[in-house]
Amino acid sequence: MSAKIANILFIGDVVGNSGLQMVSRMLKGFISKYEVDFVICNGENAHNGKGMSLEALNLMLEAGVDVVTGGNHTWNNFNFFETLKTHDRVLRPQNYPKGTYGKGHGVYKLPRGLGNITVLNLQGRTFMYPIDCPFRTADWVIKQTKEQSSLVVVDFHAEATAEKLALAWYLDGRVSAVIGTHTHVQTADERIFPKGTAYLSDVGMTGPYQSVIGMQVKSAVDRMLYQTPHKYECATDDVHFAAVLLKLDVETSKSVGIERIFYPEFETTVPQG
């Protein structure tokens, strides 16, 4: 008997209106092409490049996203706080201190009789806020949800590759995948760990690449050049879609495939003529 495989699409940090429009325009085609069962999308920068909004959330859900994860910029738009408190399809990192509103994980039903999937949102601490331990937080969530779902996908929103790798080794065999977000640069280190956990250091950015990780070039350069604050202005041009496709064995909870997606690919040759 052939294994039951759940196809999970994880979309990298959506930045600004141009990133949202790319998701709206392209997602249904990717869902059809890869026979996707469930879509996870990091949306912490969807609102004007920094933060979330109800309008951005609804647009992503209408495009085909099933759950939107977050990170350190989730809190930037104060108008989103009420939605964060009540909406079951939006997450913030689980390891913020107890009492922080919103939720950091959810258990969601998959189609085709594939059972449930747990999506866990965590945030790193290296070069970031010294919040609660993501390792011990993951232990707690796995214990709490193991009766509801054996498939677990982790969005680890972190700065340091070393911290991301350490968490993946720590959770190998206990979660289906650890996928990094936050840096806005897609890495080429996708693999499956020895006990069946898929890993990618960073899924990258869905948004404008004629930019400095989503920010208009001049503002970003001036910030570096003069070492003074400059207004964050979201870029708009040269938009790409960054994601990763996970193939999860429902019976074993292990990953059996991982494939990076980046569309359209960068131009790597100089046009002739």
Given for the second form:
There are 4 protein chains.
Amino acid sequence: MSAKIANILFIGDVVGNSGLQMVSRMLKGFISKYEVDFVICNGENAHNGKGMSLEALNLMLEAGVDVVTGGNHTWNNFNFFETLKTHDRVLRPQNYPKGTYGKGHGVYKLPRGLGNITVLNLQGRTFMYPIDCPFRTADWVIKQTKEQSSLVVVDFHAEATAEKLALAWYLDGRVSAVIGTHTHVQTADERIFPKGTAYLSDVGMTGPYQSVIGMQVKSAVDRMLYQTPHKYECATDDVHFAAVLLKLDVETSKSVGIERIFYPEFETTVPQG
Amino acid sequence: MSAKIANILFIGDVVGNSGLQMVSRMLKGFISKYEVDFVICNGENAHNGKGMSLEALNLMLEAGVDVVTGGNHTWNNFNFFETLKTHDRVLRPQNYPKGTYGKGHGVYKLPRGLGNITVLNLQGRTFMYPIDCPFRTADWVIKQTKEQSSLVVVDFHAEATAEKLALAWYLDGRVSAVIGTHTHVQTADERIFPKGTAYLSDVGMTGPYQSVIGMQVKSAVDRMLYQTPHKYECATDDVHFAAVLLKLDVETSKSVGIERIFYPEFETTVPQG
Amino acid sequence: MSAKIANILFIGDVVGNSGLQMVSRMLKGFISKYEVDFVICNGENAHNGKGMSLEALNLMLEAGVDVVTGGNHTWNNFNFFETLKTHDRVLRPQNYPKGTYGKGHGVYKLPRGLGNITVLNLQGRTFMYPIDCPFRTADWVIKQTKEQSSLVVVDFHAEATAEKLALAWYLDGRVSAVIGTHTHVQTADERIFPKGTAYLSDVGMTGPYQSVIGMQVKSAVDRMLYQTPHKYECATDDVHFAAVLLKLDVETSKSVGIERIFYPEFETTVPQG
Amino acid sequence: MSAKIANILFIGDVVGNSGLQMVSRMLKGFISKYEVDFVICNGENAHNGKGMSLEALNLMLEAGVDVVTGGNHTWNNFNFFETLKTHDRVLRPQNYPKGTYGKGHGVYKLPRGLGNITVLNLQGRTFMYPIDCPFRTADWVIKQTKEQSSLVVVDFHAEATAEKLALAWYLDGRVSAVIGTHTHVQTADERIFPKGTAYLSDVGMTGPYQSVIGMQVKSAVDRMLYQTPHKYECATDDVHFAAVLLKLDVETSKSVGIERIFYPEFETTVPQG
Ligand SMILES: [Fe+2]
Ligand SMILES: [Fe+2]
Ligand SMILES: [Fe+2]
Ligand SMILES: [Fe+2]
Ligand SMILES: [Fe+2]
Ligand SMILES: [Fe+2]
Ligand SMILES: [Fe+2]
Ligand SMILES: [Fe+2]
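In place of the form predicted on its own, output the structure of the form predicted together with a further copy of the same chain.
Shown next: the complete complex, the earlier chain at its head.
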């Protein structure tokens, strides 16, 4: 591998203990296999499916994660706010309004003399909360961090495909990658935009797939059928690891490769007797 | 290929003239390559990106499509309502309320003595319109059509991954496939559920990818930046074909294979000089 | 007062203990002052601002209420579901889907030989949950109950003024009154529609007005400022009683009078020194 | 009337030609009757129910209006944007993002040596578009305009009662009045907050009441029944004038009186034969 290429592994929303265990068990192997230099991991659902905890954060860091990003569920566990305020390896979306706990981007050192990388966590607004504009927030962070690092990877935690694609076009050539999270379903649209920004609409969930995006099937179906509250219960079975590997050219700050990872693969054929 | 396996090709949201041309140019080749028995195609964006027209319908049928399904945009072109009422090869979501034009499912004859197939078009409600319950509507249609055909393919036109997965679990073993449309982004989660229902969260768009889900980039970005109306203009460049191939066992009515198609593939690596 | 006129008092969303106390203290006086024959009271927020309880229900019934209606918050307190299933004096919106606990309408006996009255609880869908159609549900209940009673009072628990007015026009002449709840703000648009249906967009809240619709000001403002969760705390101060008095002509089933009640009145002038 | 009290008339959303005619016919009389010093009028629906036009603006100004405010519909008529950019008597919500046409507040001269008044137009975000924060935008404008005028009247164009009340508590004592628009239904909760800010959740519509918030009844009901597009048609019959009169103490910048106006009043009793 070229000395000028940074290999970044980006892991999608880790859900609950089964997701955390999957990360603990598998990550070192992936790091070794893909010669990974830096690991970003969305952890907004690590604490029993809803929010974050110091314990979950430590588990991920020990497993080999370098920085944990967040999303709308970051705020579910009030006990995590102290950590969120002070820990430099955990982010929440930058475009939450001023006065919110925590920080939304960080500049981190890469190994092998590859320089620094900026990780920027943003959140969408379509079908979500009316927080600050993610487009303008990105402009501001790019300007702020430019001198420390021109490699920028964005975790865009958003629901609507239109908003994700609009941000990717808006940032094409100005950040190294725009990677979507939040829907818990991996998309198949990985590509490199014309000016060098790698893009994937959603990395998907690292967690239990005998579920509705991580939630026990019965409660999730009942919520739809009756439109009344049904207790959230985190699912546990059929755990998969969802991630994307980015290859960033440190000289140009552009992406030169993007590859989806989903392990183990789903069954797509049924053996016939 | 076994005489007992029906090969169904399901094409995702065709957007505008460039999408229609792609279907006209490519479909015959895919039919031949995959020995396709029946073609379902979501056409809600065929008429300039918004709605349907008789002309677009005829183009798709001539290209080899057997039945055209719809979605929320079906209602954008008032001129299409007459056709929607009477034509037996075009559907709109079944769970629009009583009194709405058109029909939401049809039973069609397969070639090669494979019997009949029911195509059922449903629409989600999360982040969309409060129409009738798609879960209960599916129950009703399955019961209605059971004697004519036990093969059922569902086009579930929906936004939220949770709603799509909940419906798949709800219908697992009772329909042959639940295939999502509407987000215009192909997902990578094709699988066969435990009781034999094939599933894909979204087939993705057949249309111009130098766009925000089919719309010109500038207007789409401006809508996000300013939150004011900006004229919808259909994009035209970088057209791709998005579909999924289903293999249905005619004896058991279950799926035995599911394979995504996206043509041409996106660039995921950049050659380095 | 004519023997043919039924005086119905309809009390708006009772919030928490302070709201319950207001009902206990004031209702008997209002019943006597206005010669009230029947009292309907929306109780979806009676249990600490969120949901219902058997205790709250009993307090309202003892205070003189005849039937307690509900809304989206009815489902917040799981402990109430047993009562909801069996008690004949408590309703939840009728248009929740089949399989939901409780019932959405009841036919009750009026005093003074005035016959029966149907109370129908419905919920809107604009900006709310996608439950069954309130318009068609109203049609069905009117038909069902016609022989037992032609007096029908609707509690339409809804957010959007457009949906409330649309239902009123749709039901004009077929029910005696359409009375809105849910926004916790009394509207000033009481009127009798051309065919005899009395209408008020919202009765308003019976509860603490030093609040944001019943919630402590600080948490409510913080939710808006930061778009993160802030614990719901029920307010307690500046309690007012919000209701509307309906005069129904028992022979024609139409309304002949509608009068808002808000006690004590707000200060609208400031004395100048 | 005291020389120190400024009488401000605030007219609610004027809908279409029938609303404009009502303003033309009635406003001079109200100005004279209430000794009005300054007239604010929400005009977002003046142009056939959707948006604004130069013609509508001129009609309102000629009728006696001093400044026309806007809302979400301001952007419906593309032809108005030139006027919006340059005319100093028309506003659109201040908290639309940077780069949007027009301005969101103005400082205007009052007659009788009463000094200046700041009119600030804001828009809510709950159930509306994710524009900038109205709370923080208000802070900024208050600071900006403080030296020119300490009288501030806010037109808060918003859907949710919670958001309206939260802003009123947030601004209590810092602006003279927070007056809601947008729902087209006048509320009955006019009051003066503890620190002197006058408040009304909504002024209501100046326009045709044989309608669903200004729209022809049939199309509006059909939209709800079928959840498909039905052409917007502006209603024309049963026109009422909705406004609120504010009495501002020029020395303290606080409100000393608030009075609703609705003309002609609705029928609330039916004569019995
Ligand atoms: Fe997540
Ligand atoms: Fe999320
Ligand atoms: Fe589509
Ligand atoms: Fe769609
Ligand atoms: Fe309520
Ligand atoms: Fe409610
Ligand atoms: Fe309006
Ligand atoms: Fe509006």
